[in-house]
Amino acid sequence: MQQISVLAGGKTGYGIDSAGLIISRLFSRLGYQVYMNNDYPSQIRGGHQFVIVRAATHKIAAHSDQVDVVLAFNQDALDLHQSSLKDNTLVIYDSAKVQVDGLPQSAFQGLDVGGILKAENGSPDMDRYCMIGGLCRALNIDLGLLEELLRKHDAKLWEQKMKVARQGYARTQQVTTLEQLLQPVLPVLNGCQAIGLGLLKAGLQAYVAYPMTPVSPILELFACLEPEFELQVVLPESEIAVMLMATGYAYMGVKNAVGTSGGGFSLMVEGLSLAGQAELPVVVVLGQRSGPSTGMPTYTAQADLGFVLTAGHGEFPRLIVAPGDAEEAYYWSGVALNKAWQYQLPAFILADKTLCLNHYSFDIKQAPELHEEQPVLWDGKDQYRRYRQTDNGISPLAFPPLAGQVVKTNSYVHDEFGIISEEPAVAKAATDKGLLKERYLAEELQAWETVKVYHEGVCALLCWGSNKGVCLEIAQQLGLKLIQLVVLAPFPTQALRDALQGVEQLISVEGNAKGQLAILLQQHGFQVDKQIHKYDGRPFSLEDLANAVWEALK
């Protein structure tokens, strides 16, 4: 079997995406590449909750909508999900919650899940055991593999999980053979710990956040390892109060990075300022989601490129990141840290909510070498000018206390020594500066893969962010090149025209209303010939941008 896919659907708040998980490993555990895409609504408990585990032999980071089983675990789960079943779907039910008359599949098998649970005093979040046990008599999944996840990553009273199990497994026929293949077993993460793992990789030591959906895991993940690895985690009372914490840690010499997303960030942005004007850096993780304002919370938009942009009054440079996948949100999150403290600017890992918290198999081979970098420091000698005028901006750097020496920054116009002033001179000198620093990190970046090109056509693909999954499996199956922008700030101009070479149409897939990668091209003389946006706060399944594409080369 090249490829399944599982959907699981019920109340929210009752362990749907855990038992997504759960099988995500179970797949993991024989070989497989999987992609977990999980869709929650906003309230804690209630509302319609659904996963959708696809594993494959290749590795993938997109889902299907079509679906070789369902697991109902309510009514809702088979009703919602019509459009997904294909005539010889998989359903496996909760008997007493799921009526399965007058649908046209035969492949149903229903299972006494309260009967279970009562025989095996089972507590009723226990559900999804018995489900899964029946999943893996379908698929003739051995169930020591089941234990074996259970006693790692699941380990409260797993015995009695197990016993549940069984009981759905043999209650269950099987229909077919999930094989094991000899691949290497990954580790399967959600966006947010990639990105905290690369962020840790450079030189974290300190991380600063209000929780907020889809960037929370980031502090539930630090928040478990701060004493392993000397962390300072803290949560402030307010977004405001987070980015003022970060430019202070900025300040003393700490490397840190804050987390947040839309309505978060418009807290932040004076700060924001404060940092650019100061020259303090700081690494903002924005996790996107719909709105504006409050929008939907739990759901996914490419919509605050042009915020992330131009944030901020004023005019300084900044450095922006939107990694694809589990492996470039390891690797560029880790860059981003690196090139802030270099050239002490501000820089953001643009991710979103499906990056965020849908679940990848993650080969860190696949990533670049990361490694943590050292900022220029000062050499001691003379007196320390914070501010001082090198030859390509960057200032070297000393931290307090410093005896017989003062380190001042300024949110003022200032002179070399952070010292305020409102000169003609000197107010163009600071911004010359700023100009300077973003020239030669756009320089340097000329000979990383800012822009990735896959495949080769003479129409192509224009993506940036989690739609690199979806539009790569599309053009392979199409025929199409596949232009992926990794940096969007400094804009990798060079990159851009080389990636173009031979194009003759190229079309842009977007999260958003407006084409807002599309404007930025266009500000930097590049022309979209067609637009393809998706803004119903779901990601795109690979039907939705299959059709879609065809639409436009018409």
Contents of the next structure:
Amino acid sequence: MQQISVLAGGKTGYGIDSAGLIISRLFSRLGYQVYMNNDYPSQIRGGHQFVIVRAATHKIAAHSDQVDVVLAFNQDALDLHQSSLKDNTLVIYDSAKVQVDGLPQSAFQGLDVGGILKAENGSPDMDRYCMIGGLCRALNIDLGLLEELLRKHDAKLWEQKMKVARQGYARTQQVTTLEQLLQPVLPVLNGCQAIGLGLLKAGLQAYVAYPMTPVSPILELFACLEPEFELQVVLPESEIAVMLMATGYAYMGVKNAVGTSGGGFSLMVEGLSLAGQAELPVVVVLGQRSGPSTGMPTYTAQADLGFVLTAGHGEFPRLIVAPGDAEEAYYWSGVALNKAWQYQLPAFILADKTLCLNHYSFDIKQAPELHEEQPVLWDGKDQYRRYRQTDNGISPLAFPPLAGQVVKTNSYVHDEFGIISEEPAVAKAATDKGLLKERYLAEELQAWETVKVYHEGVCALLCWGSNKGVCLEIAQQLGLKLIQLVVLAPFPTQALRDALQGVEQLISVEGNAKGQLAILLQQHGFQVDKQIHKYDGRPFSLEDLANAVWEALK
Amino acid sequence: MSQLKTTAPVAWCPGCGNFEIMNSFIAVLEDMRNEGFPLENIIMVSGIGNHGKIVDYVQINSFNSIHGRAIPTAEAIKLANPDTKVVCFVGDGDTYAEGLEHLLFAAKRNIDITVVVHNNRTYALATAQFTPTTQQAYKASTMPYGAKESPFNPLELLLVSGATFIARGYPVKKEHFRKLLKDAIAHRGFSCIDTLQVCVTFNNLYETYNKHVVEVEIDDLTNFEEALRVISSWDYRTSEVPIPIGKFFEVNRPGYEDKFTRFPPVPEDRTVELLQLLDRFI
Ligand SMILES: Cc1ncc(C[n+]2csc(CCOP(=O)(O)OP(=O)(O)O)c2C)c(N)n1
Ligand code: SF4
Ligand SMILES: [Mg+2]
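Same protein, different condition: the form predicted on its own was shown, now please give the form predicted together with the partner chain.
Next comes the full complex, this chain leading.
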């Protein structure tokens, strides 16, 4: 067997996600590429949580509803996922907690988890090791691999945990063999971590955030790396303060980023306009989640594209990138930071809960080379003018303290020195400067893969962000072309025109109800023929999308 | 003196209390320069209101932020380079209303910035409404029937929030105010001066202040109870009672900025570190 899907389900707060991560890493160590979807309610303990870990010989970034193995930590894990069971799905269940009456017992293996924990003096939260031990036996995975993993990632009481795992192993029967592949073992990380790595690579110095799902792992990552990477990580009193701190850092030449979701971003918007007016580079990681308002905080959505495109009063240029998987998250986050500084404008990394919190095998070699790029700096000649007019709208930067020079920045319309002006000519020139920068940025980006094309076909799927993975597989299955927009602003008109060569029917796939990307295309003179929307907080599974595309093709 | 002024035309009304705040600041800057402090290490940050225009007139580094939000901007500037001295010029509407949380959190953190509140007790640039420190008897065109709520005492809030330097000044008392301003900037830690800046156009309290302002000298500036007693002795409801000015509280506590790394002068290439980091995710 060279491809597998495992669902683990139980109560939120009792280690289902950490079980999923261990399973992902086990498969990864066997040479597989993995993807883990994590579905959990906004509740610290209780409520139903499940993860689906899928492993394949090649890169994947989508989950399947049809699973090969279920690890049922409680009754819900079975009852709520009946439709995910195939004829031969193996169910390993906690026999004290799960009733399996009336189900095809052949594929079911009960484990007396409580009894094993008692016998081995394990604490109740070690149940996952028992189940994982059982999974290892069922798939014929060497327990030595599990031991290596626990010693590295979960070292506290690892010997105890292994004892429990060995019991689970001993009391389960082998069902198949998940073959060891001769492929490199890849790191497994979530989109937030990939974004963080990209920002670090491009020279991030400070990160400012107020906690909010789904981007909190970025804050955790940077908090943990603060000394090692000589970072400053700040958690101020509100997202308003977050954005204003970002502008203060930018003024001082400190490369920084902020992270939030829709509600927090709403609070940042006034400060965003300041960054626009004062030409301060700020980078916003925006992890979309289900809204409006508090919505469903731990569920996904792609419903803030329209908001981000126009957020902030007044007109100013911006860069919006929407990575679709971990490698893109890494690469494009770094690009966003580099370009924000080169063009002195706000840049957005538009992600969603799916990308942020799901886990991916991460192959850095699949991402283009990423380096810190320097902004245009002042040559030190004459008197410094922070907003000097230039041919491309980019004024050379200098940062305080600067002996004999003054650096002034301003939220008011300002002259070249940064001093307030309400002269019509100055006001017009300031806006023209922004337009000019936007044009040059768009031109520069033409040399980049702002629109990606996969496969061939007269019918094409169109997607952005985390739907890339599921669209890729379905497009391949159904013989369709796939067009992915990675850069959403400035709009990549020419690249999209090229991508649409030979396409007769264009079907958009989005995680919102109104087709926000389709609307954006229309604004730029492109037509979308059919639209597929999903706005129930859950990402498309392979089956969801295949059905929806069949419908659209009818 | 003129070296420290820009050529921008000043947009304040004649007689506005903002002039003396600016002149005092320039005088303090000159003092500091004479004492060897490099003025390029000073950064002014302002909010939005008539007070905020001060940054356009003084020829040093400045950041004109947005209404109520000068303080978080200033905090990041300080963290970016702890060798700087960051002075915020903010309004009473600006910072006692719109951005109050930032003021209290900056005090709580004891970050080494100075906040000069141009407390003219009106939203002057918005043409006169009640701020959190407007006297009860104030009548404004937008509130012809008077106040519906009472003022609070921002210095009480600052004291309990952890500010390590709290003062009130009246710039008409030139020497007194300049000394306060200089001390506040010199203080290592969070400092705030509630500054009785008179708005001649919308809340002309010159006569009242001249009659009621009293300079106080507190022997033990580290005495919390004494500070609270003096601060609470005037509650802003009326101005026809003794109004204490002077330094009310000053203590030393470690600064927020000390807890952060200092950025290396030249950024290092992170290629190797990053690959090592990736190994942790295997
Ligand atoms: C977010 C926001 N709300 C409202 C305003 C409008 N506004 C501009 S100045 C001002 C009043 C300023 O009052 P204060 O801070 O006391 O400053 P002063 O003009 O009295 O010096 C207001 C409300 C604004 N600029 N921004
Ligand atoms: S309105 Fe008041 S505060 Fe504003 S400039 Fe005139 S006198 Fe000064
Ligand atoms: Mg005021």
